[in-house]
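What follows is a single chain, given as structure tokens, in the form predicted alone.
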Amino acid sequence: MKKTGAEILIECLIKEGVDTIFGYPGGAVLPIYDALFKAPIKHILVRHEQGGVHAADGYARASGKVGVCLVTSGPGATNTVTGIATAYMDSIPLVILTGQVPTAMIGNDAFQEADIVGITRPCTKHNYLVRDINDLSTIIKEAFYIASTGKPGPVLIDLPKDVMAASTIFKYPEKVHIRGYQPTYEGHIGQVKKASDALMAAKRPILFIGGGIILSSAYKELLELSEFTHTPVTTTLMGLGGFPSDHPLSLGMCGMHGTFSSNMALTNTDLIIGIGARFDDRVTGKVDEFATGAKIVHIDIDPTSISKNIPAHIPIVGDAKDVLKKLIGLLKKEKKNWKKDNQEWLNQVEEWKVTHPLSYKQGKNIIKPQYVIEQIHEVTKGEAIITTEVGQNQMWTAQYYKFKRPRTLLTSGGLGTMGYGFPAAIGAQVAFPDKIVFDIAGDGSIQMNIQELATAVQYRLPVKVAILNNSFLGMVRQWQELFYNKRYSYSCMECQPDFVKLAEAYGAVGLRVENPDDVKKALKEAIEIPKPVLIDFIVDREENVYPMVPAGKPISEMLLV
């Protein structure tokens, strides 16, 4: 029996286990939407295509599944680019379906035509333009395989309208083989043995983890390795939740706004075992002075990431879970009193933690943003899914919310995308309707996708938004204060909406909090309300994020106050 291209697409999505699509219809995708009308797939109608991709991204990060977004051609497709680039930088598995003008019109500047394949080539793991309906099912199968294997990432499929309307016999490939794409999952045992020997010999070792620990589900192996060898752990922003933040061996986040103990440990270590981390500029600071006395073991499934920024003495290409299992197996065969041998190093690390903890002073009359985040952690008992926008709100969240489990922090790490957090929270709430989901936002970034309040209300998604409202683009203002002699050039948000009234206009609940004594009460009230709630916390206007490593400085040179 023949099926149309649109029907084949929907059948393929069902076979790939897709239960939710985030999308926005338009002329070029009307055949798809018609086929979707009676399909057993939930469709979430977003209010902007960028919000749709971010929501699919949040769904993917929270659930571990491939997120799917469907948009129309031209501006519908181009509006997805920021979301695609966000997912690409953070290695998030997405399949983005874009409509396209009929194949005969491609290249003729037709109405709502855009070369989305060309536009997104630098920010997708792979992309396709489907020209023949007979290739459609194979392309869809390949797209999901590419998006979810190896180093995950977004894959775009451009779907001309005539291909969606054409018909053919539906054949679904059970397997795909892509020549030239064979991810390496198993770490070379010889290289793993070198890492084992290096850890046996080290006096001041540290485990440095990134988002790859979470993507590979290697957090149990990481915990076992750390506890067995009594080795402290520091994380990148993307690695938060991959190791319990309240564990005695946890040093917290490292880098530009990392903890004193993390940055000093990285500076003084003699062995870094980097796992699923890129050693990016936010972590290393001045590259020439990063961990100059350390041997570097770098474990990553992506060979192009190894030694890209910091040269690795022992490179290991492979899945973190496989490599850590092998490493633990080798270490358990050795006779070594790990706790005794590492005790001096552990004492030093503990001293850094005790003498220079994260700190702030909460007064009686003005709310400190750090206090809000600590109270969110307390009322949710650390069990919520937290999304963030970008800027000060993001860094305070990383510092003061103690993430105990993987996939509970959803944030734009590599691209630093303002407007990410709220639609990502919607995606997470769709994936886990019974969990508490909080978006911690700034008053600037929340306005970039605040229209998605309508989406949350329409689908009865009880997402909570905590706005840390300082009437500034906070991180921009902080840099202007510290490095531009307090010339606050266009960073003051002088004309702000009444967020409470705005929430109510969308059909959500709005709350405003101006007194520190009312913070916890408002948070508890918000959690009890079975609707989207936006809480406008009026916080200290000129509070800064500390520690802070100035640009171009080594991570040992932190501004602490």
Contents of the next structure:
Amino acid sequence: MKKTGAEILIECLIKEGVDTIFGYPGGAVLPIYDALFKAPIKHILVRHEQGGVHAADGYARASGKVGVCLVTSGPGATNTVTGIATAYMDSIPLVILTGQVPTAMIGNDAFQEADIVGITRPCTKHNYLVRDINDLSTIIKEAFYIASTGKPGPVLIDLPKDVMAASTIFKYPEKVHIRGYQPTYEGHIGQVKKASDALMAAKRPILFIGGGIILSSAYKELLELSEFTHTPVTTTLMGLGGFPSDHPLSLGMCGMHGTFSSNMALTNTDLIIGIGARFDDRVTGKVDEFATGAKIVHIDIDPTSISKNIPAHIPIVGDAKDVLKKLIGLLKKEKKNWKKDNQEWLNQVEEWKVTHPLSYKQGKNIIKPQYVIEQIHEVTKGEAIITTEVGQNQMWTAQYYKFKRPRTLLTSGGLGTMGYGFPAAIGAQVAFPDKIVFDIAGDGSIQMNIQELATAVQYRLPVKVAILNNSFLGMVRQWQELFYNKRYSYSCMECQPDFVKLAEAYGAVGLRVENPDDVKKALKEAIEIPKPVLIDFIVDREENVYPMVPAGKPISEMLLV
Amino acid sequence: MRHTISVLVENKFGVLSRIAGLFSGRGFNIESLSVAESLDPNVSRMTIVTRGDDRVIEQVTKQLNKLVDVIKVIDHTEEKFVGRELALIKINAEPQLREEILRIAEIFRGKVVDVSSKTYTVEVTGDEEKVEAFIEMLKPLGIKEIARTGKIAMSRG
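Same protein, different condition: the form predicted alone was shown, now please give the form predicted together with the partner chain.
Next comes the full complex, and the chain you just saw is listed first.
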């Protein structure tokens, strides 16, 4: 029996296990929406396509599944670009379906035409324009395969309207073979042996982990490696949740706003085992002075990540889980008193931790933003899914919410996208309706996708938003204070909406908190309310994020207060 | 250092743009690029001449390999290879110059492929140095137009 392109698309999505789509209809995708009307797929109607991609991204990060977003051609498609770039930088598996004008009109500057395949080429893992309905099912199969394997990432499929309306006999390809795409999962045993020898010989080793630990579900192996060898663990922003923050061997986050102990340990170590982390500039600070005395083992599924920023002495291409299993297997055959041999180093690390912990002082009158985050941690017992926007809110969350589990921090690490957190929280809540989902936001970034309040209300998604409201673009102001002689050039948000009334206008609940004593009560109240709640915390206007490594400085040179 | 890299790619719509975009987006340089179908009509062969230190070239080859449509990447620089390019040179051919042009062309094993009352168009193939030398020789006579293919390359043996 013949099926239309739109019907084939929906059928393929079902076969790929897709149960939820985040989308926004329009002219070019009318055939698809018509086929979706009776399909057993939940469609979440967002209020802006950027919100749609971030929501699919939040859904993917929280659940580990591929997130799917469907939008129309032209402006619908171009609105997805920031969301796609966000997912690309953080290696999040997404499939973005964009409508396109009919094939005969492509290139004619037709109404709502944009060359979205051209536009997204540098920010997708791969993309497709479907020109022939007979290629459709193969392309969809490949897209899901590419998005979710190797180093995951977003894949875009551009779907011309006539291809969706045409019909053909539906054949579903059971297998995928792409000759130019064969990711390496298995680490080379010879290289793993070198890493094992290096760890045996090291006096001051450190495990440096990134988002790859979470993407490859290698946290159990990481915990075992760390505990077995008594090696401390520092994480990147993307690695938070990959290792329990309350573990004695955890040093927390490293880098520009990392902990003192992490940065000192990275500076003084003689062996870094980097796993699923790409040594980006926010982590390394001044590259020439990064870990100068250390041998570097770099484990990554993406060969281009290795030796891109910091040359690796022992590169290992492979999946973190596979490589760690092999490494643990080799180390267990060796005789070494790890605890005794590493004790001196661990004492040193502990001293750094104790003498320079993260700190702030909560007074009686003004709410400190860090306090709000600590209280969120307390009332949610560290079990919530937390999303963040970008700026001070993001860094304080990374520092003060003690993440215990993978996939509980959803944050735009690579691209640093303001406006990410709220729609991502919506996506996470769709994936986990019974979990508490908190977006920790700033008053600037929440306004970048605040229209999604309507989505949360419509689908009864009880997402909580904690706005740390300082009426500033806080991180911009912090840099201006420290490096531009307090010239607060356009970083002050002089006119803000009344967030409480705004929430109410959307049919959500708004709360305002101005007194430190009321913080906990408000948080508890918000959690009890089975609706989206936006809490406007009026916080200390000029609080800064510390420690801070000024741009271009080595990470041992931290501003501490 | 200069590297000559052959890239086998899927002969698909947009592939050239993926490769060119990779180079421009990551700040790699392209000195020359030539593309054509290979023996297998589904596969195109590109020859890219690029420049960079070892770290840059390592990234270039890794990033090329990372593209889904790239099947194989061969950096010829570490091995023996044959590199050739072709040039078409249109030159002033006033009657008193014609003899001289033909003589130079003969030395370089060039061929006159088009003649008009005022011009000769000469074809020459060879490695880059030879083509350069040929052009230098002809310059004083008045070159009107040049078209060069950029290098194509193949491993020896």
